[in-house]
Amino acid sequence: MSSASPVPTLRDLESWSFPGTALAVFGHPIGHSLSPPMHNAALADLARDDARFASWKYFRFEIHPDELPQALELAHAKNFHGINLTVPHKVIAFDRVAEIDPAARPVGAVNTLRRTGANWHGFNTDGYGLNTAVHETLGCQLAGSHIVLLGAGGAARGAAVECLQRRCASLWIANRTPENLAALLARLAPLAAGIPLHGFAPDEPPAKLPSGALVINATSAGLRVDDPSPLDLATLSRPAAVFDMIYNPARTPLLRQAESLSIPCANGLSMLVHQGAKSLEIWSGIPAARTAPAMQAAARAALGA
């Protein structure tokens, strides 16, 4: 389905007809979401080895958060094998799945959806994808790491909970607003289990702040081209490597002046591509790493790159 072609919403749900296996993306907005080109080619390769695979089909919905619901009993009622959900929809459905996957559920959210007789089981992958992506694209791991997160909304609290049960070395959040940081740093505390964990606001790091830990934005600040950088890495102690959420565009100001500090970093393309691939194996068995390299092409691609 390419970019130009009109966006199905609910009303297109509620005819929906596909003698095939499908799998869709639920979003508001979701025109120029990578989801749709990147799993159609994973599909696509996969179907020269196995023709099981010749009948699965990934689309994509435009749904307004007041229309989740009735998509998602829509949904299963015409037989939708699984769903990707993008925010708001992640924390939306989390109380409405019948099954939520036990390490999913400290994150408050799913982005995966897998359809069993009676509901929807609930997974969240972008834990799966930020892991991935760090080691491949930065050499790092989680695990064993001073991690420095930027960022206390939803996609932070996803982050923060892979790495505190990777048992990453400490956690330091950084975030402009007291109340937001106080209210994640409290709800992260019972997972800590002996990780140290600090907030602290952007502009003023602690002097204690480990070096050589590693930097992740957890923030849309980046998105847009006048947007300031999340936070001055010439404030830290060096880092050992930054990772941005961010893919689109590749290069934010925060990558900018890693570039310029000769520090190692890497977008979010990567994590984008891995939770996806995931999300698959969650659907169809194969192992994630077997439909990653198609997905990341794929993406690729459709970014011009």
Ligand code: NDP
Second form
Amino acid sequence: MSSASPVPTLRDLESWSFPGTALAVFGHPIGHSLSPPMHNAALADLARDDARFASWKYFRFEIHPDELPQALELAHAKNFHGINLTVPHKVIAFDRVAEIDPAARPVGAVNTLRRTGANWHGFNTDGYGLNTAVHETLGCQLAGSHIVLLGAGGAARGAAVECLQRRCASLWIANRTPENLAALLARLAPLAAGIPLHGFAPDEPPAKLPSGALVINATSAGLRVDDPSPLDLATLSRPAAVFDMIYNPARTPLLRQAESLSIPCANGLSMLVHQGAKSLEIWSGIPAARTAPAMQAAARAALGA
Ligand code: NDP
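Can you switch from the form predicted alone and show the form predicted in complex with the named molecule instead?
Below, the chain from earlier opens the complete complex, with every other chain and molecule after it.
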């Protein structure tokens, strides 16, 4: 399905019928999601070796937040095998699915649903995507690293939980709005279990910030061309690497500064790919590492990279 074709809505879901195994992503907005081309490329690749996958197809639906409960019920009734959730549904769905994977509970958000007999089982694959991406693109590990995390929204919360669950050496979180930072730190405190956890204002990095930290941008600063950088990297003591979750545009002001300072850096495309491959593993049982290359190629093609 090309991104130029009309985007199906709740109304289309009401009259939906598909003879094969249907997967879908729900979002608002959803028009530019890379998930359909990524998953359909991976399914076509799998179908070459295993005819079972020839009847699998991944769709997208524009679903308003008010419509989500009805959309989840309908998708179950229409036999969808799995659903991805993107902005703003990850948190809304958390309280609406019957079963939540234990690793997703502290995040309070789900991005992957697998059909069960009566309802849905929720998972969150963003943390896996982040961990795999920083390793693949930068040779970094969240485990044992000092992490400087930028942002206090949904993506930052997921990243922070992943860093703490993987036992990072310390976690330093910066955010523009102090109240949002304080709320995130309060939520994370019970998970820290001895790991140093600190917050700071982006324009006042504390002198005691460890050198050699992995900087992760989980703010949306950089999505628009005129956005400011969320942090001046020159104020940090020699970061080891910079990972920006944003992938479109491919080079944000933060990444451009990292390049100018010769700090290894990567954008969020790899994270997108690996969270997607993990979702497909949850639905199909096929290891994420098997489908990630086809997803990566499709995502790059869709972005025109
Ligand atoms: P939210 O809206 O929940 O949070 C946005 C965050 O960005 C807040 O911390 C906000 O700070 C901060 N922010 C927004 N604008 C600015 C600015 N101009 N300067 C400084 N800080 C700013 O968004 P999400 O957490 O859902 O997503 C954040 C980013 O992560 C998005 O760009 C998204 O595309 C990306 N992402 C990428 C993924 C991938 O697979 N690669 C997966 C998930 C997300 P404040 O509290 O002050 O408002």
